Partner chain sequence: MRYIKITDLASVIRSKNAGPYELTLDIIFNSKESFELARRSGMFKHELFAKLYGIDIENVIGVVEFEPANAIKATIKRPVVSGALGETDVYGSQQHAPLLGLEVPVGN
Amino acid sequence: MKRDYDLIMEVSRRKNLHFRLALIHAEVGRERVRRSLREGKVVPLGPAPPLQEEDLDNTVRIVGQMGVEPLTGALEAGADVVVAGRAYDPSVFAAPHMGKILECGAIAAIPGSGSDCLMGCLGEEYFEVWPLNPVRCCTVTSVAAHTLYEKTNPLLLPGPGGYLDLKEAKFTQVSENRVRVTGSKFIPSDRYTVKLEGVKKAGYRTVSIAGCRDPVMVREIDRVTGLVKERTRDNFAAAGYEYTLDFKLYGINGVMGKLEPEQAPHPRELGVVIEAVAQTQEVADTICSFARSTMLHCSYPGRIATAGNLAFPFSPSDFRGGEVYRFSVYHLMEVDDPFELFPMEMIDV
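May I have the structure of this chain only, in the form predicted on its own?
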């Protein structure tokens, strides 16, 4: 948010602009969350485990996902420009279902594009969407498909203050490039909850990128990565390093991992990403370097070559990724009103 604010102020100075600017903050203090946790007002979201106070102690930053109320509240308070922190994506449109479609622009059109916009028109018990670029068009299929985007339940979409009920939604082609939607409903919840997102520092990352074309090594890749992890663990056992070592194998479940439903035949080549995360950048460098060198010269059943097993597209082969953070808070917190966590600051520019 600070970068957006600084950019707006820079443009305002250059253009000699005058307006009222609302800043809506979304960062939530740990102690505020701790009080709600002790009152039983914080619950896990999805597969996240119950929040513990130790999680809060290790969390470096928490933000709340604001709904539409703080945004419309800023406009009602006289703001000409609103700069907000973390917000639910459809909230900026103040129309739950239409906002869900408009948030990604012309991705909901054919051919889809994230670089073009859609126009939305809200009417009595319906809305219509269409692209501004004449080379694209909205169809029943494209708009209905985008309604399913980023959802675990095709008929219900929860958000701040309630959920979108799509069981009776209907999509109608009203012109060549325009779709009308009727029947969707927003159902307010009994208690207003805000999604919290917080992270803790996991360490520092170093990665190495390589390729493998040896069909025997490709066939034995699970054995190879297992051996590299074992040798790395043995080599640094006395040092007591805390680290994680991971191999992403693009060509064999590199995207889905163990969730990959289709086990295809082994490919001709593999893209290998070696990732080390440790408590310091120097330790991460060391672990990644050792793992990369070990994998380069690792022996495996059927190996004929005596040279390196890997091809490196870059030199130097290892890259520092800097600080790494992991989710420690991904929970819903009950609040008394939608504005409670999102203080507004009004500035006359």
Second form
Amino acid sequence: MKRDYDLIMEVSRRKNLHFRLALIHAEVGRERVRRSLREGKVVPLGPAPPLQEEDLDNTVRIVGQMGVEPLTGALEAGADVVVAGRAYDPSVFAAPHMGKILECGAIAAIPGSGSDCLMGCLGEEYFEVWPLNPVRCCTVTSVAAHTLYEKTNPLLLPGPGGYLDLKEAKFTQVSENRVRVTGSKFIPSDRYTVKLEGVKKAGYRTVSIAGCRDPVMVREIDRVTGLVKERTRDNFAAAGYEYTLDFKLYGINGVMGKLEPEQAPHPRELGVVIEAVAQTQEVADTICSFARSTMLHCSYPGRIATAGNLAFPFSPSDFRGGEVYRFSVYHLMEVDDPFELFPMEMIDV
Amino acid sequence: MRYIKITDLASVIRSKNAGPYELTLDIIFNSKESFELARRSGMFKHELFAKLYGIDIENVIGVVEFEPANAIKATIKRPVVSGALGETDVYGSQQHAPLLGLEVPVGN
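Switch over from the form predicted on its own to the form predicted together with the partner chain, please.
Then the entire complex follows, led off by the chain already shown.
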């Protein structure tokens, strides 16, 4: 947000532009969340676990997803330009169902594209959407299908301050490339809630990328990764490092991990990503490097090639991935009004 | 009993995160008829998705039919929270392959 603000200031200085700019902040302080948590006003969203105060202690940043009110509020206060922090994606369109379709641009058209826009027109009891690019069409299926996108249940779509009920939504083709939608309803909730998203630091990452073509090594890969983990554990037992060592095995289950249902035959080539995450970057480097050299030279049953078990595409072979974060807050917080968490500054540029 | 490949009935089969804790699977059929055929087969139940992904049935959060899009959608709990250690697909967009082998039973 700061970067965007700086960019706008730079451009307006250069072009000698003058306007009123609203800055709407979306970061929520830990203590603010803690207060609501103690009042029982913070509940998990979906399968997220209940929030604990310890989670908050370790959380480095929390944002709230603003609804439409802070944005329309800024316009009503005379803003010409609004720079806002985290917002519910459809909020910028001030029309929940239409906004949900427009926010991904021409993805709701055929052929779909994320780099093209859609036009939306809001009427009393309906809205219409259509693409501006003549090669695309909005069809009943393309628009209705987008309602499914990235959502758990397309019939009830929760958002800030209420939910969208699409049980009676009708999609009609009104011209070759234009679709009209009627019957979608926004049902305000009794209590206004805002979605919070927060992260805590999981450590620092270093990875090494390699390939493997030896059929015996490919066959024995599970044994090899087990052995490398064990050697690494033994070697650093006295150092007391806290780390995670993981192997992504492309060609086996590198993409689906635990969800992979197929026991396919062994691949001809195997892609290996060795991943170490530790409390400091130096420890992550050390773990990754030890695991990589152990994997390169370790012995396994039936080994016939003794000069090295891995093919490295790059030298140096290891890469720092930097800081790693994970979700610690994914919860709904009840607020007194939609503006409460989103303070606005008005600046005359 | 005759079977039709899902790829002959559907125009879109895809997976994606629905928030960091859930993975959602969309099957969008190529016509009203194909959708009705799939719906009538009664095969799109929690059990099917649990079996396809080797997960407990409690981790299938829901299966929904969405008539305006001729679509059936299932949502499962992610095995790890998006981006957590052990992640293989941060956005969940390559978890659909097990659906591609489905076959829908139709009457004789």
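Since the structure is predicted, the reported quantities are computational estimates derived from the model, not experimental observations. Numbering follows the first chain given and starts at 1. Take the two forms, find the largest set of C-alpha atoms that superpose within 1.5 Å, and that set is the rigid core.
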Hey, does Glu242 budge by 2 Å or more at the Cα between the two forms once the core is superposed?
no
